[in-house]
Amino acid sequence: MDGDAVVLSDVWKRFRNVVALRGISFRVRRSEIFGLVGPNGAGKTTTLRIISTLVKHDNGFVEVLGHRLPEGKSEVRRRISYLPEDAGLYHRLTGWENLLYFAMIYTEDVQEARKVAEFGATLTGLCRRDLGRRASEYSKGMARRVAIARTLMVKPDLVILDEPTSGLDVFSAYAIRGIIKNFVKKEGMTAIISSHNMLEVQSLCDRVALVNRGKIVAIGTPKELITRMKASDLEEAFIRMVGDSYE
């Protein structure tokens, strides 16, 4: 597992009466981006929850930068990133103040704070003028932007982001992928996103996991996936994959 900054074994989680995963498996190697795409409900994000220690698994073996969940949480809270869908920013304070305000989350130091802040606020791509407005003027992009370098700008071995372009117009989803894209390759950081946008995940991943109805359907670079199922893109090789079984 020396190569592996995640491992998932027959992992299974239960909510009431419905079952979100089904013993799903799976490895991520570390400074890869690792993809899990899959129709809204298929296990995502409840897969991202296990892995950032915040639901416990009911089965299965899940190990997150060599120690074992949940028992390491303490130490694997320490070293990850995780963005949410529905994240938001403080709206009261700037853009600027958002991103100093979660650095000093991760040091006491504030010299320290404003370096990583300073560093956030050159993750985002805003001018100096959109920093200084308050977040509740920002549109969603804009915020999306901030929140995207708050995760980003701590340099954690492994971040988690679910969803990080939903709602976004063309041009903003473009900014973030390329924002994910370049640093996290250029920092050798591990990844792991959710979205449902195969095509975007296509050009993201290393490697994806295609999800559904809480399963693993397959795993594989983009390009094996495609051609194993003779698909023009991800989005044609998974609904020939799932076929009938999605209504």
Given for the second form:
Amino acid sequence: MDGDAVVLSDVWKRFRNVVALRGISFRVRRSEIFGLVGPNGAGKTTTLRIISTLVKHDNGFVEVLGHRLPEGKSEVRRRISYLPEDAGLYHRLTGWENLLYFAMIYTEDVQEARKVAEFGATLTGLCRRDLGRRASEYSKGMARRVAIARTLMVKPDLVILDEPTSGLDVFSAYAIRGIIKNFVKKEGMTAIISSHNMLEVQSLCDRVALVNRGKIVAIGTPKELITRMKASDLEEAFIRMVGDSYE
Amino acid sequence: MSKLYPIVWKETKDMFRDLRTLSIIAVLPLLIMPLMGLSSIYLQRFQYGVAVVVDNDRASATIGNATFTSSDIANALARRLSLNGFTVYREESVKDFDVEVVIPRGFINNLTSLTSQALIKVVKRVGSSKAEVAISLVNAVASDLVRKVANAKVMLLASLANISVKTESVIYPVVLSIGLVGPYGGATTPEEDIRARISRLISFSLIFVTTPSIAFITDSIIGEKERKTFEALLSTPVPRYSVVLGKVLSSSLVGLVAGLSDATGLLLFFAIPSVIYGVNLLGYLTPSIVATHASAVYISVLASLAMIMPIIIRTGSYRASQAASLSIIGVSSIVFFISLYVDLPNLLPLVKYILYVIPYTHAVIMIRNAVMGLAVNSIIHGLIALAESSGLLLLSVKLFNDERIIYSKT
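Hand over the structure of the form predicted in complex with the partner chain; the form predicted alone is what we had up.
Full complex below, order starting with the chain above.
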């Protein structure tokens, strides 16, 4: 277990009458980009929220960066950074202030926070003038760049991205994928990315877990999964694997 | 860096940049309340009022040296009504009136008799606010007449009996002598009494301070959840007490601005008419009273936030928060309204201790004690209100549940 950043074993989660997770198990190695792939309602977001310490699992074993959850959530929160699906910015703050706010939360003094935010500003790829504008004036793509930079700039040991390019146009999605791929790999971070865009996951992730109806249906490298299912790409592999069980 | 600082930094920036809302909340009461005060006076003056004054007696008589004529009395009534904006008709045929005043036949005879009472007939239109004004004017003229007639009769009887009489000792055989005593038993001045009355008014002005802060804190938490920024924040190392306290402190600052504006607006509402009528209420506000008022406003704002916070935290819903905020505003209205008429510390113990559970009660008593010069008691009640609010904030931290907030329906 020492080499694994995240370990989930037989994890169950129920919301009233809905069973969201049915015994999910997987491991994420350190410095790996791991993808969670599946349709809407498969249980990806619930899994990420459990790893992000926001939701308590009902049964099973969850360990993040060597700390068992939920007991070790305070330690885990210091070392992870989570970008929820459709996470917005604070509209009355500028892009720069959005970065500075999160930098202040993760650091011990304002000077250090400014350095972190400066680094975040370079990650966004936005110019000073744009960063000085209020987030309410941003396009969806610009806002997403700032949100991604806000998540990555603190250089967490584990970065968790839920649908990072959801709803973005081709150019914005390409730019976001570029930031993730270059920065996460370069810094040697561990990342978990959820998506229902199979091609995105195929291009970004070292290994992928296919999730359907609260269960992991397959885990492996994109290449392994494609070969195993004799498919042309990950999308086709997933369809073949899930077959008629998808509703 | 304390994790409280970033939360307060962001929240205050966010709130104070919402200039449109802020200006509506802060500036409008300062304009509207005095305007209401002014309009309530002037509109009443401009309100059309019709009075009919009829002299059916057309007689005169004397008592001793004094002569009383029904036409003089009718004229005095008509003049008083006319000076106060009434259109006065002198014929009984006019039926569309607010008030009709009739001096009936035999009035002067009865007025000057030693065995009868004279009657002035007044008919008022149901639901007419001007009729109430007219009746008070007629009463004033009648009181003047009563004093003159009584004086004449007493002097006549005294001369007949050949005794020395002082009119006032016959008309007003009992006079109340009202002295004033301070809270510690020492003598005090009428100004102090006026100040004590003003303290009730100041307490009542707190009635408006609760609403804006509650709106801000609700938006601060549920709005953040709706805009999908809360989830990212909750996954950071920021402690939950920092989230609760940071949002409460920053909302309380905005609430303080709005609350002071509301309270000042209400004081202007009362003060402007008083100035017009020659009683400068604002002149009685000493710096210490103003400071206590500001503290009470802040404590009330904080109390409102502390009361609504556990509900927002628990439900994460706009609807539930709105319903709860209405209840809180209801409770605050009851406390601040009864403070106009009731001495809260002198209530029956059961009622008093129930009210003491509500932080607003202590804000009211705090003002009252400060005005009465009981500084220590004032501070004690301020501290009790703060302690109660702190307890509720602690409860909010205990109730904070990430999962519940994330999955609750807004």
